[in-house]
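Just the one chain here, the form predicted on its own, laid out as structure tokens.
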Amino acid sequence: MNIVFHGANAQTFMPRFEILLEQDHQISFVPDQIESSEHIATYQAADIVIGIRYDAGLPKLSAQLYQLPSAGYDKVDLNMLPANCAAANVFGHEKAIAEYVMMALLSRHVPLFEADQQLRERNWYYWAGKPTGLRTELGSETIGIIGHGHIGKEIAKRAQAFGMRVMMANRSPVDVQYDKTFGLTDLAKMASEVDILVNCLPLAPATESLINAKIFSAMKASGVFVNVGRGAVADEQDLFIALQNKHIGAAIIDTWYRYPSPDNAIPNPSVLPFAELDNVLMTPHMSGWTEGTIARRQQQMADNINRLARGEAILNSLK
């Protein structure tokens, strides 16, 4: 079968794919923007595509299969795929991603690298003993995850082990015991009573803008908000607004509102001047993006095309 990588982000899957295959098969790449006849013709001759868009903008497939190298396909339009074309995406960064969160929740507890700096110009701020340098302790705090997926089941369980309270939101009944539960629809309730407030879930017609002004109102007034799922599902006029008036303490922000594009390589990733914002932590959509990341989806990509040219079920399937 023709196996064709579209963009530079499928790209970063190619090197090495060619050993999970059962069978061997063909193997090519084109660019994000697909103009010349060569490209045009490698993509449409596709039997399988990985990549993350799919438009009107695109040629049209005669494909069996549509692989997504990630989790979210807000940017695949799956009822333009060919009826017979299979779609499905990928899991397998909600370990990197749930370190990322802890990692940034415990450098607002441990200062280690203020202290390194410190005793290196001869300044014992830190000493254990001394009324100063007392610090605070992440295991003291109360986390609400809102999303029981693949990412908020496994900050959960971090979480757990540090000490934390865990209460989690989702929109269907949980099954995993936790300090407290919530339907979506009480998403301000349990904003009001937790120390720090993760989204994990996708962009969907539903989620978009689910954290707004009435959850960061809800929000103690040291609340820390953390967005590892979809820009989006926080708004972002109320987000900003929140932090720049300081009704709520802080916030962490990996997934954002403008990504690059052809047009713009280097972007501000909102409309809005968050980098003016003393009391947010700035990183660019990076939480996932590990080496285990990339070998598990690659495992999980293979896996579906053996499946598929023995004629077995896919999985993950998004059709």
Second form
2 protein chains.
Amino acid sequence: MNIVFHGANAQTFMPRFEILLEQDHQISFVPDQIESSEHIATYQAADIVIGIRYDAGLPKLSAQLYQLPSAGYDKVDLNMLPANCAAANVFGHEKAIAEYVMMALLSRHVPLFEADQQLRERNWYYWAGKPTGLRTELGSETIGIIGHGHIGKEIAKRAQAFGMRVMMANRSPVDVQYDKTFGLTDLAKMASEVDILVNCLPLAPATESLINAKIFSAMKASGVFVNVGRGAVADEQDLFIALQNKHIGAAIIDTWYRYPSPDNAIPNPSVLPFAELDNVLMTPHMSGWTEGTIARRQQQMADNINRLARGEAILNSLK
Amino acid sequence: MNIVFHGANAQTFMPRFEILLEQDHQISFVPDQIESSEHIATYQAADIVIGIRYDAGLPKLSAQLYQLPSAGYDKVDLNMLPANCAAANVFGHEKAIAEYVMMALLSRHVPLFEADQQLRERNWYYWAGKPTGLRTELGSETIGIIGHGHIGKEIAKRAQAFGMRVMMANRSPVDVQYDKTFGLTDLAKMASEVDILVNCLPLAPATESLINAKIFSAMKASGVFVNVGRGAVADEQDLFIALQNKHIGAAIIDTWYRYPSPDNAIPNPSVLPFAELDNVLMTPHMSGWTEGTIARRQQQMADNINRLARGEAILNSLK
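Moving from the form predicted on its own to the form predicted together with a further copy of the same chain:
Below: every chain and molecule of the assembly, starting with the one above.
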């Protein structure tokens, strides 16, 4: 079959991809902007496309499988795909994201780099026994996780190992034991009971601005909001105002409202000046981006291609 | 009974200590240097001393209990205590130390603060999908823990939740399931198999310089050594040379060879210039020092005083 990797994101998954395939296939690459007749022909000859974007601006496909190398598929218009073309996404980023979240949360308690700089200058400020350097513990805090999917479960597992109280909010009932569970309609209630509120939800009509002024004002004034789901699940303006007016203590934001595009390679991540706030840790949608994620996703994509070649049903089907 | 807190370290545990006691007791404080006749009299009238140092330089005690507010008791000469005087230490720092260790290890994989600085300047270097910003995962590493005590167990629990391979070396057989276990005589073997080697052992004649050039040269060149036990369990010169000559990749050192004393309040933590090395993270014996540790130790010490007052055997007896 013709396997076509489309765009810079998909390209990251090409090295050594062929060794995961059971049969010989033709593997090609086309760039994000498909303009030359050669690229158009390659793209349209694809049996399998690996990409993160399919819309009316792209040449029409007659493929059998549209395989995303990512979890989010909000830029793929599933209705535009041929009727008999399957579509699937991948996960495998949840361990990486959980490491990012635990690192960000621990960094609020363990002043590691400050202590290192001090001791190099013979300053023992944080020495045990000096009341000056007493710190707090992450383990004594309560975390509320929104979304009991792959990411939420991995964060919960680590939080529990740290002795944290773990609460979970989810659309459907949760089959794992947590300190408390809530429906998504009771989000404000959970927000009022936790020290840390983490969004793991993807973007969908039902989740857009689900986390808004009502939720932020329910939170403790010391509360920390973390977004590793999708930016717009947290209302852009409400989040900015909650931080600016110190209605909440801090935010750790990895998923944003604006991203690099062909028109603007280095945008601000929001129309609002988050970078001027001192109570936000802001990172460029990096939480899931590890060698481990690449390897796990390559394996999941190759598994689907191998299943398709054997005539078996694909996994993580989106249609 | 007369309860006397001795010195600045013990003093940290005084606030609200009385509310944990079942009966009324007299609570006093004497400073580290006991020189005035009043302080000598207070110290000698103690039924219970809470302190971390007892030696020939101090007035002779006739107490019933010498209670340490710490785990290490290498500065208390147990043989000098009256024959009928019990001695006990406390733990309760293990969760704090495990948080320090996980934070230090995660910080080697998640470039959080660099990414934050960059994004504030619209630099998307670490953005998912850019091959530039791909990071590694702690969860893919193997950790070897030396000492299956309170600290070692808590580190292991968190490491397992991160999906790490966990190996354990201990003097006596280990009753918990790990990927591999070793005796202390096989330390070099474990050192050769791990990415991270963590010392949790206290200082004793049998552990002094137990981790030496032989162990460091068994480690991978990328290996990370962590010391949260006691400084001198790792040979001072061998550790420095291993780092300086890049026989190991890095070290995270919280427990040292020299500490602040009445003679020198701001010493270098070693006679060797660790601060000149760029592959060491050095902190001033802070890993266990949290509000949670204080609270847990206060409770453990009060429990022992309550037990003594009720005529029951004390816990964590050292004699």
